[in-house]
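This document opens with one chain alone, in structure tokens, the form predicted alone.
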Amino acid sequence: MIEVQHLSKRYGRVTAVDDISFKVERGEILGFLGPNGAGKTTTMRVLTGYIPATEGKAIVAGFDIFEQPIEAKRRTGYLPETPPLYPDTSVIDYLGFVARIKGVPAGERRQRIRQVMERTRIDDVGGRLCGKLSKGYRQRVGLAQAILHNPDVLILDEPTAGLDPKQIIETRQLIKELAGSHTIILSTHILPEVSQTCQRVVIINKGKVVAVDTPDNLTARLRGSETMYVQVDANGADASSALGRVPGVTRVAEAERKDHCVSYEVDSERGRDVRRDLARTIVNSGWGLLELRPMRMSLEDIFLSLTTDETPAPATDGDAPAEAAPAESAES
């Protein structure tokens, strides 16, 4: 549904986006992550036709954004970082204007506006001027205009910025509901939002894509091994030696000790499930098994590892070059 091929954007001698490539499948929610200045917003602006690329190709909903821009834009909904509202216009009049310029048939406009106002929880402020709305309401009106014409593709730049916790939960749920019938690229600095909302993640750093994968797969790649958290009541005995002799275990490190209970981090060969053998060893030794669970890298750990390392991990699926370029970027 979205295909980016060797896309670059330069501002004079400054390279904001440097030869990036990735795909988004139909109905998928893709999280787009990167530090400030990494090139996220620039990429989104290119995909929506807001600015031209210097080099490369982008296909949105089957149309080349550079050769068939009008057709691509008709099938795209865009929520920029700052919602494009007219402060002296009421919410309902603004949505009516958006419906007209986006080609919603006249006979369907009233019903469509009512539906998107209900879905984005703004039906209680329809008569208020956009300029008098709180930041949270402005953000939701921006989301309403993005989905008003029922586009195939949604590109959302920080869609939950300024929302309170309840509104964030509601917006996340709405985005999940939109998946399937819409293909979504979601840019955010709220890392838990990606793990709770997105099926795959693109991480961009210094204008280059440094990883494309699911959060779980990124965790496994960066650890290079499987790690289990094991808590044992060994009544004072040293359980680490016994755990270290389990086939496939490569490292046992004590994590915490309290009374008779000791917690260990147990590394194993990648792709090897040692949970049954660990549990059997503990039980057969007459000890108490209090906890046994996989340890995962948080998305924060993954993000920091890939964007602070000078030689970040290569992207998967052949979607992007292996190393980040040293070029400075102009925009986030």
Second form
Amino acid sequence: MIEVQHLSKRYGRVTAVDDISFKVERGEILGFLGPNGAGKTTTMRVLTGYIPATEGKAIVAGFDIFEQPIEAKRRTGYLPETPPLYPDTSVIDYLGFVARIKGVPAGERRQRIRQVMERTRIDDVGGRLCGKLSKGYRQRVGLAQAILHNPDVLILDEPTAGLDPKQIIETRQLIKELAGSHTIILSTHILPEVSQTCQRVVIINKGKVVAVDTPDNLTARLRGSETMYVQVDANGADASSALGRVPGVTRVAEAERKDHCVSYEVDSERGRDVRRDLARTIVNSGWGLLELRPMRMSLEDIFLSLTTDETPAPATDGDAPAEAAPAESAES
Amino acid sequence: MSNILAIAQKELKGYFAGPIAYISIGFWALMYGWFFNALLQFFVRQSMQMNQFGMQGPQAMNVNQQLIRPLIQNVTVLILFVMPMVTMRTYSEEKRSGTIELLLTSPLTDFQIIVGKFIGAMALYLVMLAVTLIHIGVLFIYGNPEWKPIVTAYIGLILMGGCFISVGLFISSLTKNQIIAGMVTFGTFLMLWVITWIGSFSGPTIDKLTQYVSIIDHLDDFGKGVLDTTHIIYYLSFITFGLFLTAKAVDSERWRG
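Same protein, different state: after the form predicted alone, show the form predicted together with its partner chain.
Then the entire complex follows, led off by the chain already shown.
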């Protein structure tokens, strides 16, 4: 549905996007992930025909965006970083104007606008001026504008920016609902958002694609070794040496100590499941096994290791953020 | 065509949604009324003097020649002041607020956007000109002017306004800042007006050249009731050139990002 081949964009001497290629299949949600200034917005602007590329090719909805821009634009909905609203226009009038220039047939406009307003939950602000809306509403009017002409391709630049948590969940839900009939590219720097909504992720840094994969594969691929999080009530005894003797275990590190309970991070050889042996060892020693779960590298860690020059070691020191993150991204 | 109309309507609504239409029409109506009043009083006094000297017949005062023609000429200066207010935001505001992204990513050609904006501004200008018909109407009630030179004068005014609008659009497309767009537009209009001033003492060639370039000088024949194709072609090609420059500016903006 979307095909980007060797796309580059240079502003004078500054290279914003450097030879990137990727493909998005019909009905897929692709997450565009990268730090600020990585080239996400530039890529999206090229794909929507807002700016031309310096080199390369982009095919959107079956049409080359440089050769047949009108046809491609007809099939694309775009939500820019700041929703493109006319402050002195009411929401209904604004959507009416957008419907006209996007080529929605005159007879269907009214109905289409009503549907979209219900869908994006802005039907209660139809008569208000766009300039007087809160950030959350503006963002949703922007989204309504993007889906108004029922485009094949949706390009959303940080669709959840500025929304409150409830609206974020609603918007993500809406994006997932849209995925079946639309192909979606969305950019974000909120990592859990990617693992929750996207089927595939493109990680981009300094204008270059660093990785393209599913969130799960990315997590798996970057895992150097299997790490278990084990919490033991050993009555004050030191369990680390006993755990270290379990076959397959390569390293045991104490993560946290609270009264009697001690948490360890246990590394093992790759592909070897040591959970049964660990559990048996602890129980046989007469200790209490409070928790035993695999630790995965979170998307945050992956992201950092891919986008920063010095690769941080997979979190084994047991500092708080590394501990808290896996629960969110790995279990979803 | 429907896309052009959509843009033009949006532009016109935009003028009336904010204060711009009201301020420019209000300012225009006030100043036009003032000019009209002053010239009318002058005209009345002159014709009374003429009557005292007992001059009648073919030498009697002519409303068209001695009132309407100078009025139209003075009004061009007014247009000079009002037009930058109308055109300064056309592109600048869209660039500043980011709505230009909506227009440029919609299935519209640059041509449709530019012509739509031009028609929108023209429509507001026509509303302004319509206000002046009240004054002309008063002359028809109390006097007996010829209608044909008035029609040609208005055709001239419409064409001249189109030139100002196309230049204003172009300047607005160069900047994000409305104030800069307004100031530069005003300066350019002023220059296009006063350019003839150096003509009279710079030799005949330059004199002719500056007269040809000056937008306002071409209006003179229209005021006399003459429809000369030279002037019509001058105005139409000026408008086309202004819109062409706008198209180039929008396009180059794209490449520069």
